[in-house]
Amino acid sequence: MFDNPKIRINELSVGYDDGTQALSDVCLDIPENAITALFGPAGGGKSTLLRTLNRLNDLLDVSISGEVMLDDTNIFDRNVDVISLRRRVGIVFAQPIPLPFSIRKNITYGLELAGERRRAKLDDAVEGSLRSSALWDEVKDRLDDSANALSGGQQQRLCIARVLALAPEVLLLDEPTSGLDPISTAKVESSLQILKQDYTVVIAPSSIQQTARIADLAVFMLQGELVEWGSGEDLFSAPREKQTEEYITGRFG
């Protein structure tokens, strides 16, 4: 259905310390330049993982066996700079926390703090990933003003464009929108169909409905197993596992 895999998850499984399963054997080839939209009951393994994609979960005591393979590296190898790494697949959380910066300092940061001090480079990451997210036409004349006076909808679209100013592979969302009011959650929904020519996108979307609009790739997720994927549009239509029918017609969930 798709070529090029950017992501091979094999027999992926996670527990953590508690004796929670969070994940149980996953498979899935993520493709790249597609939207990739994990969905399922809460609980289901959405978050965890795509906090393991880039190894996120290392900060907490939990067990890992299986293997992800971000093109022909297996991150959990013990040679892979973890920093890098976080470089080349970036994360955006649900609730956006603009740094108490101006809109301009909120993108350079990151890239200061790795010593790029060229103002021309600076600027054009600026302009560059306010563009790509679908934000640029609205805070132009504004970049040294507060991100914080900046609405939710448009700190959620900084907060992803911060992490574009990275130049990362893979842009991971988790729910980037449930806080945002339908205007908002339109603008970021139409962003990513842009960035998705550029980036590997991997979301867990707010709703169902969500997931039906932007998913290029379904995948349902309950209690830690995957259960079906398939492109959006099949999914959605002729759901083959009784389970996912049940979910997406809203009788259980």
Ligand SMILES: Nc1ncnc2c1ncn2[C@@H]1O[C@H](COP(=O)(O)OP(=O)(O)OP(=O)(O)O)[C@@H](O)[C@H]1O
Second form
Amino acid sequence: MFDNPKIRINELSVGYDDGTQALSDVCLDIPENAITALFGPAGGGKSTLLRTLNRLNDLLDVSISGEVMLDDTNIFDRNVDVISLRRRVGIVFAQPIPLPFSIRKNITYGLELAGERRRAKLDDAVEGSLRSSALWDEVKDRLDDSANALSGGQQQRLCIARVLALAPEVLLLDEPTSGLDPISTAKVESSLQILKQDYTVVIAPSSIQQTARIADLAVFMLQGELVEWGSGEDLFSAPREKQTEEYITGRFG
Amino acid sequence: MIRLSRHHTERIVFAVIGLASVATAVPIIIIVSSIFFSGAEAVSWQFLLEMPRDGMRSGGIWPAIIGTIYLVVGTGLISIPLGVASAIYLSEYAADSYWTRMIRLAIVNLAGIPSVVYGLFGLGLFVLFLDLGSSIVAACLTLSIMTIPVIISTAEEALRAVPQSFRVVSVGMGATRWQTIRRVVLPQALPGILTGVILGLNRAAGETAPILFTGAAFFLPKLPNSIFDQTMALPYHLFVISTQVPEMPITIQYGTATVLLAFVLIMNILAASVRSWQRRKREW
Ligand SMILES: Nc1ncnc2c1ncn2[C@@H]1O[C@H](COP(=O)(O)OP(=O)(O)OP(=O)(O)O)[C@@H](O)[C@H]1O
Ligand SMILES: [Mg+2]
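Having seen the form predicted on its own, I'd like the form predicted together with the ligand now, please.
So here's everything in the complex, that chain up top.
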């Protein structure tokens, strides 16, 4: 079913400097143009795995072994340009954190960093990415207002939009709908369905239900290990492992 | 012992706190208003803009005003870039190591050193050893050493107050560390940094001891021509006309004190309004 992996993770282990082994020997192929959902109980290493995929963990003191192949390059290679890696692999966090700028500037920020100054290009990116994240209609008349004036749900869609503006290849989303009301959640989920046509999406959903709703490939993670993975339908209708079954039927975690 | 209800205790505590704040404010108000009251009649455009005459017993205080401006500007040119750069290094780049702890310790201790010690240090290092003579440069360098710790510690505090999450987000969007500092962290910290800069320079404007041996002149018949000349300065001039000149008219002394106070007061008001502007502008 998935024969075009965008990212191949090979025996990846990640440990924090306090001795926590957050990931142990993780192997996983992440398919292109699909939603890969990492789910499992708290502390399973979902966020750690996402942050490793664009090397945001470099900011912390972590020890990493194994390899992550993005297309044909190992992202841990010495000569990999981390800056351009982070543009190709964008990340959205659980907490929406707008930068202390206007709505427009939040979106153009990443492009301006990359040296884009043409007004028309920037305006196109603002409109395009806000449409993709289903926020355009709500903010199109107040693009120059502070991003802090938006509601939590709008802020989260803004955070998705500003990553989309960079035209990444891979979109990492860490519980992007935690703290959102059901309507905003539905908006984000439906925009993901559209986004996956152009992007590789890796998400740590906010709930098991959400995993079941959106996952093309569902991956069950427990204490830093991948227990089981499979297409969303298969895994939820017929889990192979006992731990998976216990977790999705609510008898565990 | 009488037991007081919580309500009564609360009222007593508030009364005591209120009295304490009145007690602090009253002497300041008395000093400032009595000086302004007695000095107001001396202050005029001539007083501000004329050279002193008759052995400073009449005429104006222009060279002292211009001298203080030179010293503050010069000190700012040296201490702002150095202080802000050090603060950025300490808050954004330096790891928490033995050395950075030593640097911080040194900064905290420098802030507590009496100003006359800075003056003697400046005399030894800049005036004599580096052979700059008693001059505006030597005085500015000495004042900078006194001002830099103030700027570093307030600026570092302002930088650290910017939420870490902004930095993570910015780096996550492909910014380099410096881009993140330039575009996100510094603008947010700017009002706090400015407050520190103004407070530091304010101290430089008001101190006599650090410039006494390094660049301040008792009396000069003309304005300084270069940074290697000596200069008159308001605080030292006030000291001189108050203690060193016999038969000095008291109005001139009060007038000079008024100008010095006004100078410092204006800078303080500036710092306060920058602070409130910062609170209104803050986005977190
Ligand atoms: N910065 C850190 N320093 C030290 N340990 C960490 C750090 N971040 C995470 N950990 C540890 O690594 C393990 C995996 O954490 P991680 O946040 O990746 O889990 P998660 O699956 O995202 O959990 P959740 O569902 O609660 O978000 C946990 O044991 C956690 O305590
Ligand atoms: Mg997490």
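Throughout, rigid core stands for the largest set of C-alpha atoms superposing within 1.5 Å between the two forms. Note that the structure is predicted; figures quoted are calculated from it, not measured. Numbering follows the first chain given and starts at 1.
A.B. asks: Once the core is aligned, please say if the CA of residue 74 is shifted by at least 2 angstroms between these two forms.
C.D. replies: Moves: no, less than 2 Å.
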